[in-house]
Amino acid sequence: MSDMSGRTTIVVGASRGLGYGIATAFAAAGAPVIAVARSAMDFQAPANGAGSISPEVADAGEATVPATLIDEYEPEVVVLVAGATPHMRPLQEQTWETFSVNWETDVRITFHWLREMLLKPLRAGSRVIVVSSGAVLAGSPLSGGYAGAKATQRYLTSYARGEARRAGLDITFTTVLPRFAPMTGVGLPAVRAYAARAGTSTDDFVNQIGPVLTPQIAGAALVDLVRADATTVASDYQLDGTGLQKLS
């Protein structure tokens, strides 16, 4: 999958952070994107003219969207990086509903969008990528119910991998377990949470962190991940500054 020239993406939560800059990248990468999100976005053409994005306004979290999409564009990657931005407080100030809302939109979301793509299923060769947190492996208690709901993102993710092994089915699951991406409307709030708590600045915070995580950097990391040998793909990757590394 070197050449990414008529190879349909789906980038679900293409407006903001993360997902901006890995529909950008894949359209640079020369594939047609259909960049999914509650908002109307604007993009720019692809320098190098190659790739196009084609902006979709749709709830990712409504059951009927994902076979509506995916039965209009045939993709044969599809990456999942919607989700609600926690509300950032310690658990005695959360209440349920703030406390499970990653629950209501991520979780929800990437079920929708997995069970979909068995169920028709996508191509032989397709590439499906679920972009969770690493929150999973350190854990977040300013996020509420975050870590969690990430967490089972990439329980979904696994439990996808095995169902389309069962039935023979030649997709590829992976997930992605992003660190601190200051630059992201998700990242930032926790970052300032967690400087805080810490009782020290924002900037020096994200200087103890390491190698900055940034859209170009995720975007870039991403479609060197679609154009590797499934043969060779992991089941999970961390991702920070300096780009993937294998979990499994």
Ligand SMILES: NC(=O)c1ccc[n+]([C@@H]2O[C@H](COP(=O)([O-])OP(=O)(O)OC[C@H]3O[C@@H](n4cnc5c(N)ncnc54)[C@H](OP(=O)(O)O)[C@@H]3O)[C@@H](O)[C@H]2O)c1
Contents of the next structure:
Amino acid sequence: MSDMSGRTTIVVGASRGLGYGIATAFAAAGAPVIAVARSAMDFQAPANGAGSISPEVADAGEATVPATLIDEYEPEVVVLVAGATPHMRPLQEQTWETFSVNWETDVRITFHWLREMLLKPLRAGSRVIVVSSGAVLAGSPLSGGYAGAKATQRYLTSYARGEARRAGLDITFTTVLPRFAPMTGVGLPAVRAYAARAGTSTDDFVNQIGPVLTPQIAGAALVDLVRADATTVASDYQLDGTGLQKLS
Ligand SMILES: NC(=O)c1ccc[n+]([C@@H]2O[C@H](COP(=O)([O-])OP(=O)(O)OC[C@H]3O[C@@H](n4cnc5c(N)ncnc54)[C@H](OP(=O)(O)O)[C@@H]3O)[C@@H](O)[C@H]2O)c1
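What would you give as the form predicted in complex with the ligand, now that the form predicted alone is on the page?
After this comes the whole thing, all chains and molecules, with the earlier chain placed first.
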């Protein structure tokens, strides 16, 4: 288990939800964290005085942003968790614009950042975590093109892993597929929509999905993943209220 102090960590999508939990967990573990999001962010300094969190207000989907921030902060850890909230409607009630919102946000951000991390390249020993979704495993009929976009993030991460290996770059690329986290921007509309479709209350729906994933659990799990020896790290993990489970 390695200490996180000095391991500069960029969390893309840190102003709320899972990303906020991840940014605060890395700071509490001692890392200097750069928290990226479009809206203003207000972070408390870690209570244990360990790491730090510096907000960077930026649209992570803009082509120039990844190179600017990677050059400025020279990160050893990058977590891509930013994403749009899908338009929770059945197919016939989607428009092309609502159907492709996660392609235009989640996939665009992943594409630009993975490219830059390979081109720079990040220093040897670096870790990259891309947050996809459990929806990739079974589809999500009420989320438009969400499951397809999240599957593309997983493919892009595996392509980056292959390119890093071909180029002899010691960078570890990992995909994490969270299950429902009901108290977050993407999770709450999703559990409400699937509860309504199942004809149950949101509380009953959440109670039947098992241990609930929270931003704090996500943060602690990803810190442990980055602290683990890279040779023991799998390519893909599912993430729920019990933590990470290897998928491959
Ligand atoms: N919550 C779940 O149940 C669940 C399940 C599976 C997968 N996921 C995935 O986990 C990730 C986080 O979900 P969440 O529920 O925590 O979402 P959330 O609460 O809506 O937070 C999304 C974060 O992404 C940031 N963001 C969005 N577009 C951005 C952009 N263009 N540039 C920079 N930052 C941007 C938002 O900040 P600004 O708006 O301030 O920019 C915010 O900090 C998403 O990729 C989601 O698909 C979530």
